[in-house]
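Only one chain comes next, encoded as structure tokens, the form predicted alone.
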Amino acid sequence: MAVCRVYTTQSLNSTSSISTSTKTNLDFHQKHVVFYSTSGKRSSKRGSSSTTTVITCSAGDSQTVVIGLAADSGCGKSTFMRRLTSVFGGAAEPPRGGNPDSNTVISDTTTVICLDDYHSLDRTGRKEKGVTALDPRANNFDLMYEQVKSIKDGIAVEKPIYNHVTGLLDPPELIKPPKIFVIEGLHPLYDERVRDLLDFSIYLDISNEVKFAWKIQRDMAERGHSLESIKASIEARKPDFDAYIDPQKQYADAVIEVLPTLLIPDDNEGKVLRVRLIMKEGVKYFNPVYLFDEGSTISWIPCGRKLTCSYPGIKFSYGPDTYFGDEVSVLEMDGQFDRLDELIYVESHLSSISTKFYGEVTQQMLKHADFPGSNNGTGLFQTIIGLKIRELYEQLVTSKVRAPVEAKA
């Protein structure tokens, strides 16, 4: 027997929500099939809206598993979501047919969608009020919640759009239930509901000195701006990321901190890094990385015959720690490599990466040489991080088949 869900979604601008839900019995055994039709026209003038009758059949064992990835603005999380998309397989790319300026990627098993579509005010409007994006008063976590909440039941959602080009909210786009739903931005943590829908949660957590190197790095050379312009933008931004986004952090799973090397003395130029894995404990289907021996305290300086690497050398380190009071393992690579093709030599020494066949960590980082951070501690996190998250979405979805199974017996 298949669930089926009948429902209107009605979009006012760029908000929407159900108006009706009714569950009904089918006779068949698809284990997906969505049927669409809408009635109205969409228009991007004020006071105009649409609406769309979607019917969902399910026959109740698929999962989609939510996870949330935070983060400031310009601190990685695009290249974050290209190397676990990369993970599950397909290429991530925008909605086809859809709106050009979309934030939503989408692969054969993950969507992506961006958090600043649940803006509440466009760019002019934040201007008026005196506002941030940063601020929440900015965002719609009503609508935020009662969208994460549809996918992860498996019904589909006409979801906003912040056009970036324009400042504006453009018309909704339909977003379908994925294998993997990732929402990511500067709020995944915020909302105490919304927290509540994750099944795994990262932040991005970039020091001061490096955010505003990698900031000068991409506004300047890629988007012309000025260096007193990249100043002030921070400067404005710093007092709502420190009381916003910040703090979200002590509720992530797993988080990715980014810092200046211990390496060079007094080093103020921000080219080499070090990158702290930091893994919560006692995270159900998640299981820390450790280095040669689980719980205990390590520091470690590969062989330099078997790992290339210029000054001033790479240095892990491992080890238990407490993190807002949460007891969690930790996980260090100061320097960079050299020859991506050597990483083998540190993947052996790494247990418990979620690889499904030995030197997968250095394949995944060999596919994608060009991404950035990938000759240091930022690519090599960012991908055992999404190979957990492969493993984490089997076991769930594992433990959902076993469960009916485990009840009848």
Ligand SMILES: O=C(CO)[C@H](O)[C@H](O)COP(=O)(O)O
Given for the second form:
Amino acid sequence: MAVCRVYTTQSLNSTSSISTSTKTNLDFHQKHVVFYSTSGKRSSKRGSSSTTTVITCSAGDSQTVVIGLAADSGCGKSTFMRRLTSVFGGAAEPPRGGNPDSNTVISDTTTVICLDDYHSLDRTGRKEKGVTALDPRANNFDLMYEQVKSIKDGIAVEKPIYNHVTGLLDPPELIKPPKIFVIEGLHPLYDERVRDLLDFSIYLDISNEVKFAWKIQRDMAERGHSLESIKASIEARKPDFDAYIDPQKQYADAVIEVLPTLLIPDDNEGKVLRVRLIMKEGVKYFNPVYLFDEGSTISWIPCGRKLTCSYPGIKFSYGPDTYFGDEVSVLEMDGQFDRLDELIYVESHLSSISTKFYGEVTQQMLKHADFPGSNNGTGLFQTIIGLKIRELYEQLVTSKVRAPVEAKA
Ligand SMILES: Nc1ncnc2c1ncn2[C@@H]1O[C@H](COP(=O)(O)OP(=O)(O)OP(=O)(O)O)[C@@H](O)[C@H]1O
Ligand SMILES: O=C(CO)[C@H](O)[C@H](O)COP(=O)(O)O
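Moving from the form predicted alone to the form predicted together with the named molecule:
Zooming out: every chain and molecule, the one shown earlier first.
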């Protein structure tokens, strides 16, 4: 039996609204049928209005795994996504022939959407109402929930697009259910209904000092912003970041925390990083990585004959802990690698890293040696989480395939 959803999109000036209803037993047999009946004019220009009705159906046999990646802007989400899609193979590109300013990235197996597309207020609308994009009032969580649920149910959706170039809400784009659907952005863990749809979630927790250093590097060097304007933008976002973004980390299955190094006393350069991978215990299909001996508390300096280290060296730590009242395992790396090919030495001492062959972590890291963070724990832990997501996907799919067979027996 097909399950169909009917979307009616209306946009007027700086706001947009999409209403949905679900219908079963409709006589649609194809998997992702999309019917458009458009009344009014579809347009991205301010001051115009448009109405679009879209019906999408699913045959009900989908196996989409949904992953949430939360972080503030400029905290490495895109870099992480490039590492993740690379683990699954194939190139990741924006939708072909679509809006050139689309925020979506698609590969053979994964579709990554940016939750900025659920801003309900455009740039002018936010300014008029005096709210930031981090404020839940500037975002449409009902639609986010409806559409993530549809994709999980195997139903294609017409997702809005927030255009970062113009600051306007553009006409929607068609998103078909992929094998792995990643929702990345400011609020993937904010709304309980959306949170409950996630098969796995990650929060990138970048400390203020490091965030500032990265922002300067990108926005000054690549975007021509002044130091004062970067400082002002970080300060202006801080109250809403503290109120709405940061608290989401308590819900994440894995948190990658990035802090200044402890190896250099009073370091304020922000180049050498202490990175902590905080992994919740008891998450289905996710077994935390460990160093040497599962559950023990370990401190390890790998520098010496097999790993070349210059000042200030490298220190790993591992052990059990609690995080927001939950039991977790924490793997920490402070310092940076001099020679990435020697990472194999470290990899061989890590267990439960979900590789398919010896040295796969090192291979992935070498493949993307030019990505930011490849010489430290950010790149290492993002790569490992990518491999864990691949394993989780494979186990989830296997369990779904087995379930009906077992039920019959
Ligand atoms: N691991 C890292 N080490 C050093 N710098 C990094 C790291 N990750 C990201 N950066 C810096 O931060 C910038 C932003 O990274 P990226 O584009 O991946 O973040 P984002 O969260 O997707 O940003 P936005 O939401 O603004 O698009 C990069 O250009 C780089 O300068
Ligand atoms: O926090 C952000 C997430 O990327 C952006 O600032 C937000 O989406 C608003 O975008 P813009 O600044 O382009 O209007």
